[in-house]
Every structure is written in structure tokens, then in C-alpha cells.
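Just one chain follows, in the form predicted alone, and it is written as C-alpha cells.
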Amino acid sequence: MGTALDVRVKRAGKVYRDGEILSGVVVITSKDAVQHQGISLTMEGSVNLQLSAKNVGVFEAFCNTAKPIQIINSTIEMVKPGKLPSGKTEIPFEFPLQMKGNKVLYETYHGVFVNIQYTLRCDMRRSLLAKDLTKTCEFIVHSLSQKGKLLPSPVDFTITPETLQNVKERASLPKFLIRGHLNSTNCVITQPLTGELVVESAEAAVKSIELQLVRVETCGCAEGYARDATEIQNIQIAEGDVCRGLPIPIHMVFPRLFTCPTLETTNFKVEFEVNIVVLLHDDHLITENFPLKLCRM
């Protein structure tokens, strides 16, 4: 066994907020004494933007502005050059998670075209003959709770062949009437999206009813913006030809890391929508879209 390097933060969930102290230990394990040229710890936070394949070439100028946006970057020297004893050495650290000026700590978010990530990187520099050691550990940043009360915004919906958009042959559609409501499209990210749906009537048999959560990511600059919608998760709430007039509960939990409070900045936007998708037996696909506003309370 050679020399092993590890970075551990104190909190099991690895979740921190602006203004808190990020603390933990760097652990070095080796069966022999280790000579080193110094050990440093770097805290980094950045937003990585990229264009989808369909937009590449549409505006090359984006390539110049699509460099990672740095949110936070600070390094501390933990140990000066010297020698560590054999066995296990633990070096504690504390890092204040504080933004300078009017900068904002965006919430951790793992998307397709927008990625917001925070890491701790420990570097142990060694002599020319021995390879430098590096270990990276991701921690999660949650944005501060919004002040004030969240006003619920209930939405009632009715879906019939007449209410559908983007339909070429409306006459060939089987007749149906679907009603329902969402309790609120202003959502607290830690609470589920709820509501109910009722199939009042349908000439064709129902095959499946699903809830589809979608992220809408916009990246760009003055030259233009690229907007892409991608699916995060799909939950089936009914299967088969459901009883007419029976209320079907709508319940969707927002997944951690793949969702974040709705975010709008100069260079990028992260928004969310939910689709109610009804599939009929003759393969007619009915989709109703609802924009959501997510926040952390």
C-alpha cells in the first residue's frame, strides 16, 4: 500500500449554506513516513455551461463566453513542507463559506447544459520521483431560505380535443374529457407537487397516465440564447383503462441535485415544468404543460 489521501467533511449530508463554516479533516494514511513539499486545500465553486449539439455552430461567439463561471475559489496552506509519520494522520480544517461583495452562492445543481458544482480539493506536493497526490470531495450548497410567505397558486385544468394545441387532425381524435387541479405551481422544493386528476369520459381506452418533470435550461450571451428542455423524471400515476369519474392523486417529489430553486442570471437560466401525459390505446398522446416556480423556504 502506498500513501492514501482523503478529504472528509463533518456533516453526513454534506449540505452547507452561505455564511456557514465548512469543517472536516484531511486524512493521510501510509505505512512509511512520508516526505512532502506542502499540503494545501482549495475550495472551488463554478457554473459550467455547454451548448447542445443542435445549437453548436449557430453562434460561435458563445464559445468565448461559455468558459466556466467562477463562484468561489480560495486556497489555504495546511502543512508546510516536511515529513509525516507512518500510520494515519488527521489534519482538521475550517473554511468560511462566504461570498465577497454582492456575489451569490448559487445552489448545487446537476443539469445537462448547466452544472453548478462545489468541491474541496486537497493537493500533497511531493519530490520529483514521487507523484503528487490529489483528492477531491464534492459538497452541496443550498441557497438561503426565501424571506416572506410563499403564495400558493392553484391551477384547475380541463383537457378536451378542443383545448389541445399543435394538433393537425383534430377531427380524427377520439372524444375525451379530463379534469383536475394542481394545488400550487409555486412549489417549495422540499415538498411534493400535489393535486388530482379525473378522467370524466373517454371514447378510447386509457393506456397510461404519467407525470413528467422537465428542466428548461437557457445558456447564452448578447449574441443569442440556446434554450433546451430535457426530462428529469417520469412517474406513472395510472395504468390501464381507469374508472371514469375516479379522482387519481398527483404526487411528485422533487429529486435532490437534479432540481434547484428557479434561477435566472445574465448568462443562464434554470426553470422547471411538469407535463401531464395521457396515452390512449390507439397511441394518441395527450400532453398538458404547466410551468413551475421552485423555491427554498
Contents of the next structure:
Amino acid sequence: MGTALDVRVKRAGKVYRDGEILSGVVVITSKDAVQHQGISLTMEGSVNLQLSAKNVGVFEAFCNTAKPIQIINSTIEMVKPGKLPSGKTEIPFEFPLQMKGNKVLYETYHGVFVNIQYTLRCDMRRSLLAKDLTKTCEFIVHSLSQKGKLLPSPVDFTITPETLQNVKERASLPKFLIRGHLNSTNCVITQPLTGELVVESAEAAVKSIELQLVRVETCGCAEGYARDATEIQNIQIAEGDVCRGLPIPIHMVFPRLFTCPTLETTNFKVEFEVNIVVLLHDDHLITENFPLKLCRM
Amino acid sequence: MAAFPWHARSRNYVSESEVCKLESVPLDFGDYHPLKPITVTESKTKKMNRKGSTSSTSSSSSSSMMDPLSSVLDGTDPLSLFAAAADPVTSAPPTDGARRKRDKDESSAVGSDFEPWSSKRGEILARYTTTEKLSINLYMGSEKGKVTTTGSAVSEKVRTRLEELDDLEEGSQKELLNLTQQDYMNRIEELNQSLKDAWSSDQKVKALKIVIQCSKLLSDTTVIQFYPSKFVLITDILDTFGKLVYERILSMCVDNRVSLPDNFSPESVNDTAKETCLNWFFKIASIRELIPRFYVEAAILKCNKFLSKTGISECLPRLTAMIRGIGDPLVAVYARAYLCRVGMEVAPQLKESLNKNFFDFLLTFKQIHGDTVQNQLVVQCVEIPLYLTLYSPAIDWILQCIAYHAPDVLLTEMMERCKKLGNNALLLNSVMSAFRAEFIAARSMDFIGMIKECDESGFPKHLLFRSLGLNLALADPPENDRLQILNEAWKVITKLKNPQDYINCAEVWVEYTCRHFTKREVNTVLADVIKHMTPDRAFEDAYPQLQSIIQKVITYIYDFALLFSVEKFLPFLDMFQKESVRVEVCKCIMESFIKHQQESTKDPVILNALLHICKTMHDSVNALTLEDEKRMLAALINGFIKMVSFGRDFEQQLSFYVEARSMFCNLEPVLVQLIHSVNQLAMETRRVMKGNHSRKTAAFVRACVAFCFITIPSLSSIFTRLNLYLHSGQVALANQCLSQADAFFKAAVSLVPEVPKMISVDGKMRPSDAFLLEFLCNFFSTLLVVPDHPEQGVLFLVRGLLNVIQDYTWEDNSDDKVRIYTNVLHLLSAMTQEAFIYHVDKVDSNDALYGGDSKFLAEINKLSETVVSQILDHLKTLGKEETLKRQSQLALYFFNTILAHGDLRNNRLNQLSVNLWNLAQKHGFADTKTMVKTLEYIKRRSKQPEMSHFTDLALRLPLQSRT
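Having seen the form predicted alone, the form predicted in complex with its partner chain:
Following is the full complex, with the preceding chain placed first.
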């Protein structure tokens, strides 16, 4: 490999916000001098929507949402055609992350049906004889802090056989009483989801208690939409037959990249929910669902 | 070459000695003298430690003896103190705030008095074992090329990450069944190794996977009796992992090759390091299962230091609360123990979460007796008492962390809380093992009360008494309670049916008894032990404990008269019927005797008992015994023999030695010691009689000499025999036993031809010539004073020895024979003097016997002539190229002899010396410095009276310059 191209942004975490300046260097390493037809750098940001397999046939006919939505795109010419000396060449660059008009810079998000991704692409065009060189580098965008104070919205819950829906034979259920609370369903994305859960009584032994973080992605337009809920992560908070009456902490860190502040646009929506799943020894599965609202402060 | 006659210089030893004597100078007391005791004037060790060196001003003003090394070493070791204390001189002065902070840290840090985990580790591994089959369940296989269903929009890197994480959950399952305990431990060690390998080959994700899988094993409680050991093994891996991560991040903080100081602040950590650290925490936070998530996060708890100052103090309570989610009480308590362990290591000042951990445990204590646990025990066929002991290491550890430097108030509160819970023997036991011994000892009666109330079916009671006994061995209970404590405890102990349980308890309580009570109680206790251990030969399985009992008894009762008056002591020893153990015990007793016995003894009880013990040790020696072992046993027996003294009753003493000889005939060093002791006895007799033996003492001394004479031949080492013959001959001579002395010397002479060329010294073969040379010189010096036997010829012994030397096969290329001949010339010169240089008191030597008779002198001269011609012959044979150096050295040696002993006024001798001088220098092998010095010496001597002929000699000796 004669010539290597690399793009490095300045911040170790590669995290930038609206209004900030994205800076870094393009590094070219080569043993010999490099002849080229110009080096350019492109910053791109786009939303990719993917229709889930079950919905494809229905929507593609009348809806064009599957095409990526461009958020930001700008290119600069870094070096005019010429020759680079041998060894390591570093070319610094700066991009202002500025949105035009009232467009919003969505936060980076990797989901199943919705993907919001920002990349820097460096291209070195070369003569006919040599192949063009390209290097891409993802950077991460965090949206600005939301204005206003976040109101905590605590939720208390009690789960008993009676509170359950979707039960086929209520009579066969063992008796149990599980109480608890979430400190808030309005969550700051950088702070963990917290709360407590008490198994007051349970006839059957508890096998496991889990927190299931779920994303609900909606793609669509005026004609119709597709809504899919998929699991992001599952965190066990209790294993085995826990002590009755002893509060068990609920604690879950929101994973980076796979979560973002709850997002609602004309074309797509990204929302989150948490399920508390109690698994009993006789394989009864009890689930309690809580919608969450994530934001960045 | 014509024979050179020898002319010895006549000497006046008295005047010579006066000339040569050092002038005695009266010593002023204030003067400095290198051998006077050194006193350290700077007696505060702390001050010196601050300097970081042990240099001290020494002065001889005080007479108190004080070793500068030990004075530094007592107290804290200076290096650690040096490391801990801020050195105001050498290091840059820290800012005031930082320093105060450091001081604060120090005060809360864990000191050396905290028993570290590493010491518990081995104990747990040894104690919790199993013969059942174990299994390891790992989901490790990372199958690449698996089809992923993730959306195509996900970047390549993210996808591979996801794949790898998925592997954790869905990778091929590797289940290892039917492992023995040893296999299991090997597997875990393999995992530890592969963790290190993965880390060093930069496969961080694989490393994390290994750690997660390992900690997952801790949620498995099948084969429950092995769980504590499993915990130890797996937390080792976690510790390794924690260290690797911490060091990696720390190494990222190195800026401009300057690494971070030990107590860095998060602000000084660079962004890359922080980001990496954060990544680890995010990764761990997404681990699905509770137990691995807990353990892995606890393992890298220390890394919080990179992120924020309060990180650790926020994390600890959260992790503590997290354990509440663990349903199995045993798994939970070990998780708590691990958290406490990490907490103590990283932030010992955070006591709160330690206490919280314990209180949380108390809250879940009732679970132990719940249905889930009971069902599990039934399935695994584990009894409740055994199950409860599994908790001990973890609770002990948690309580030990809490109790470390904790105020009594807190301890009392803890104890009260434990008391309130039903069936609390388990807790009680841990309280006793973890809390300060003083605290427990002061409340011994309370504890005994509580122990008695405990449920029989629960935690084994003998363990409780054992724990209490251990505390009482360390700290003293109140004076008034002491006897009652012993009575109460022993009442229970003596009722224990199982000999193993019994002996484990008794072993501990013997120490308490020895410490506080008299021999009567000790005797009772020993009798009780004998009574319990004798049926069915139960003692056979309890040798270590019995041995430890003996050790404890002799640590406290080291007055051997008292010890042997404990009636049951010797019967107790009879329980050691396995020979190796018995010898070990004997060794212990003898070591203690040698260490503690200050005065020599003749107490028949002690002697009988110890002779019996020594005999046991001696009888254990056989053909397979190692040299070291023999040496050790011999040293112990010798120590004993040296301590035996019957005072003025010399005959009794001798008969003791005779008895000892018959008892210890297989250990040569003991025989040697006995010969020395008997010789000493003879000399002691001589001293008491002031040199004039009466008929009775003369007979006694002859008996001593006879003892030596018949003992020496039984030794195998030839040089030992030679030296002892010589030594005993000297003693015989000193005691006027002339014919016996002759016999010794004759024996020595006839033994010389048997000296081998090589002898073994410290297990290596060495040439024997140096030893032989030394011995012969010594022998010749003695022969000067030995009077000739009236029936044998003149100088019978000297001639005999010379003949032996002549016939001895010397090493081909050695000059030893000639060196000896040269030395014989010294002897012969001394013999021609009118009065010999030294005498044995009350023995007439040849000077008095012959009175300078001319025939005698002629004999000597004839002998000298022969010797000189032998020397010269040898010098001639050294004329070859490769031996010229030796020739030069030998010539100079002979020259010096002539200079010292010969009469140089004789022309031929004078000429001979000049020739020798020239021969020494002829081939340029002479050392110029030596030659110059020799010449200077001659010139100096020439100034003395009657030495004027030396001036001429000096003129005739040319110095050859090297060039």
C-alpha cells in the first residue's frame, strides 16, 4: 500500500453540536511523493429510512420515504491538483456545523428502520493510472440542550394478577404483589433510568426480573405509516428468588448511538419505551410497559 | 652439588620477644576506639527515617549497647515509612492543600495490620473442596461469517462490534462436564492465561468476553460446597482484568513521557483516556445478566478515578444496592465480600457502604432458612451445618473490613444487630473471627452464653468454641473470668464425640490454658486430650494438631524442670507413634531447650527425659537420612550435651559422656563433641588441681584420655581423626600422661599415609594438600616440646613423620613436600636452641633432657643436612621452562628460611643464600616489590647488634630490574 489516507477529528469522542466548528486533520502518509488531481472533503448528514419487510409491498407504491433524507451536505476543496511530498502530510480543516433556515440538526441515531448518520469523506482524485483514494469517518452529533426545565414525572406501579391484561386463564396464575416506582419517565439521555421495585409477595419463585429498553420507530407520510417496536437492550436487575419486601434498585444506562432524544418529524418518529419483565419459575412472564420521553439537557 | 651443612642461628627468645613486643599504651577512656560500642545519639528513629538513610553519628560516650541496625528496624520499616511520609527535602514541596489532602488519605489508608485477602485465599482453597464432578459452561466460540440481520445503514465498525457482542449471547456453547476439582482449577487458570494473552494481543473484546463468562460461573451454585473456592479462583481473574484495564488507561495518560502521580485528579487526565474509560463503563452497563454486570463493574471500580473525584463514592452505594437483586443468599454474600474487598483496596475511607453491605445481608438473613434454599440443599444432599460454614469466609471478610479501625461503639452495634436475629451462630462465629481479639476477649462470658443458646442443628458449635479460643489466645479476658471461661468451654469441648472436632477445639484452647494457668490445669487438659485421642488410635489422624499442642505447651512452659514435672507430658509424647512426626516433635522440644535453657543442668528428670528424646532422634537416623537432617539432629544433641554439667562431680560427668557415646554412636558430630567435652573435662581437672595431679585425679585424667583414644578410631573423616589425635595428644601431654601422648602422636603419624588426595568439603571434592600442610605444620610445632621416648632413638617421632612424608605420594606438580621440608628446618633450628621457645608446664622437653648434648646436636644437624639436600634436589628438578615460576617462588621461600633461622656467618650457608637469591631472580619470575622489601629488611636487620654480617650480605644481593 503506497499511499494511506486518514481523516481525524480533533475531539476524542467525535461528538459535536449544532453551531460548533468541526475541526481536524487529513493525514496522508506515503513513501514517495504523491501526484494527485486535487483533494476534497465532504461533510454529509442523512436520515436513512428502511421499511420493514412486512410493509414493503404496501408502501413503496405510493410513498417515497425510503429515499434518504439529506440533512447537511457541504464540500470543500482542500488541495489543488499538484504533488505532495513524501512522508506524512497533515492538512488541517474546519467545518462550521451550521443549519440553514429553521432546519434541525438531528442527533446521531442507529436504529433498525431509522438511521441518522454523519460522515466526513475525504477524496483524493488521481490520474488515470492510479485509483482514487477515499476515506470516510463518522462523527457524532448531539442535539442542543432543550430549552426549559425538565419536569420529573414519577410513576408508581403495582402489579398483581388482577392488573394484567391479555391473560387467558386468570385462575391458573399464582398470586403475587409487586410494587415499585420509576423516578421519572422524562429522562435525560445522559442520566440512567432509576427507580425501585419490591416483590412484596409471590407464590411462585421468581426466576428473573429484567428491564427491556424498546425503540418504537415510525416511518411514513400522509398516506400511511409503519410502526415497529424492537428491543435495544435487556438488563437483568434481579436473578433468582429475591428476598421479599426488600427494594431492588432499577437502574439502566441508556446506550450511546442506539438512543437519542425522542424525535418526531413529518416523515419519521423515534420513541422509546421500557418494559419491566418479571419471569416466574413456572415460566409465567409478566410485563409492564412504560413509555419514556428522552431529552438532552 | 656438595651437601650443605645446616648451621642454625642461636637465639635468645626472651630478648627477641621483648624487642618485638608492641609498646603498650594506656588507653584514655574518652578516646575513640573502633571496637567500643556504638551508640546512636540521634535516638529517635523517626528522624533518621525522614532522611531516608540509616547513617547516624556514632560516638563512644555512652556505654549502653545499641545495635544501629536493629534500632532502625524496630517499629516501621524505614522504606515504607519513607515512601509514605512526604519528604520535605528531596521532593518538590507540594502545595499546602494537596499535602493536607494526602495526609488525610494516609490516615484512612489500609495499614499493614489489615490482614490482606491474599492470606485468606489459600485457606479458603484448602478448606472448601469437593470430590464431586464440576462443569464449566462457556458460550465463547466466536463464529465469524455469521449472517447478520442488522440494517445495512449501520456502519461497518458498529456492525462488527455488534456481532462480537452477539457472540457473547449466541456463540457456540462450550460445556465442559465431569471435571474433577483439579481439572476445574486448571481450566480456570487457562482462562486467566487466555485473558492475559487476549489483552496483550489487543483483543480487548475477547478479554471482556472471557471475564463476563467467568463471572457468569459465579451464579451457578451446583456443587455448592465448592462455591467459596470457585469464588476465589474467579475473582483472581477479575482482579487481573481490573488491573489490566486500569494500567492501560493510566498508560494513556502519559503526557510527554511524564506519568501521572499516584493521587492524580480527574482534570489531569486527557480526553482520549477519559473516552476509553467511559467506553468501558458503557460496555459493561449493557451486559445483560446481573451477576456478570456487577462483578465486572466492581472489578474496574478503580477506573472511576479517571472520570470524577466522586465517582467511586457514588458507585459503591449503587453497586451495594444492586446486590439486592441477587436472589441466592450465598451468591449475594460473596458478591458483597467482593465489593468490600475492592472497596477496601480502592477507597478504604468509604466505610459507609461496608456497613450498608452488612446490614443488607442481615435483612436477607432469613432467606437462608427459606424454602428455595432448603429445596436446593435437599437436591444436592448437603446438610445445613455444612451449608452454613460456606458463608463463613465471606461474612468473616465483610466483618473484618468493617471492624478494621472501627470504634467499639460500632462493633457493639453490629453485635447487637446480630444477636437479634434467630439462629445466629453463623454470624456469631464470623463476629468472633473478624472483630478485634481484645473486643471479644473482654466479652468472653457473654459469648459463651450466646454460644450455649445456639441451636444444635445449625452451625457446628465446636467451630464457635474454636473461634472464641483463637481470640483468647491473642487477647486476655478479664482476670476474674479466666477460670470460669476455661471451665465453661472445656465442659463443652470434652463432650464432643468426633475426635477431629474435639482436637480442633482442644488445640486452640491449650494455648489459652498455658497462657493463664499453672501446670496443674495444663496437666488436666493434656490428660483429657490423651483420653479422647487414644481410643481407636484417633491420634493417627490428628498429628498436626497434636504437634501444635506440644508446640504451644513448650512456648509457654520453657522451664524444663517444670515442663517435665507435668505428669502427662511424656505420655502425651507417646501418642506420636509415627516416626517422622515423633522426630519432628523431639526436634521442636530440643530447639526450645537450647533456646531457653540458660544454665547447665544436672536435674535427673530433665536428663532422663531429654536423653530419651535425643535417643529417639538419633534412632531415626538410617541409611536414607539426608546429610542436612543428620547435621541438624547432631547440632541439637550437641546443644544438649553442652548444657549438661554435674559441677565438681567429674566422674559422674565422664560417665554421662560414656553413656552418651553408647547412645549416639551413629552421629559423628556428636562423637566429636563428646571427645572435645572429655578433653575439656581433663583440662578442667588440671585447672582445679592447679597442674599437680593427685593419684586419683591422674587416674581420672588417664580415663579421659583413654576415652578419647578409643573413640577417635570410630570416626570416618580422616582430618577429624588427625586433628583430634593431635588435640588429645596435647591434652595428654598437658596432663603429664607422656606414654598416652606418645600413643596419640604415633597414631597420628601412622594415619598420615592414609590421607586421600581428594576429600569432600561441603559436598564438593577438593584437593586435600592444603589441609594436610596445615595439619603437618601444626603437628611439627607440637613435636618440639614432646620429649623423646627413653627406649626409642633420638627424635623418634620427627623421623617417623619425615619418613611418612617421604613415602607419601604427593601430587606430581606440587611443591608441598618441599614446603614441609623447609618448615621442618624451622623445627630443627628451634630444637638446637639451648632453651626452647615454649614448654608444657611440668613436662621436661628435649632441651632439659639432653641439655645441649653434642651427640644430640649432631643428630639434628645430620637430619638438617638431609633435608637441605632434598630441598636442593627438588629445586634442580624445577629447571624446566614451565616450572620456572615455581622454582623462583620456592627459592625465595627457602632463602627466607635461611635468613630467619640460619647462621649466615657460616660462609657456605651465606653463599647458598646468595645463590638462592639469584636463582629466584634469574628468569624474571620474581616479584620486584617483594625483592625490594626483602632487601630493605636485611638492611634494617643489619643495624641490630650482632647482625653486622647482614651488611655484607646485602651488598652481595643484586636487584634485577624488570627492564
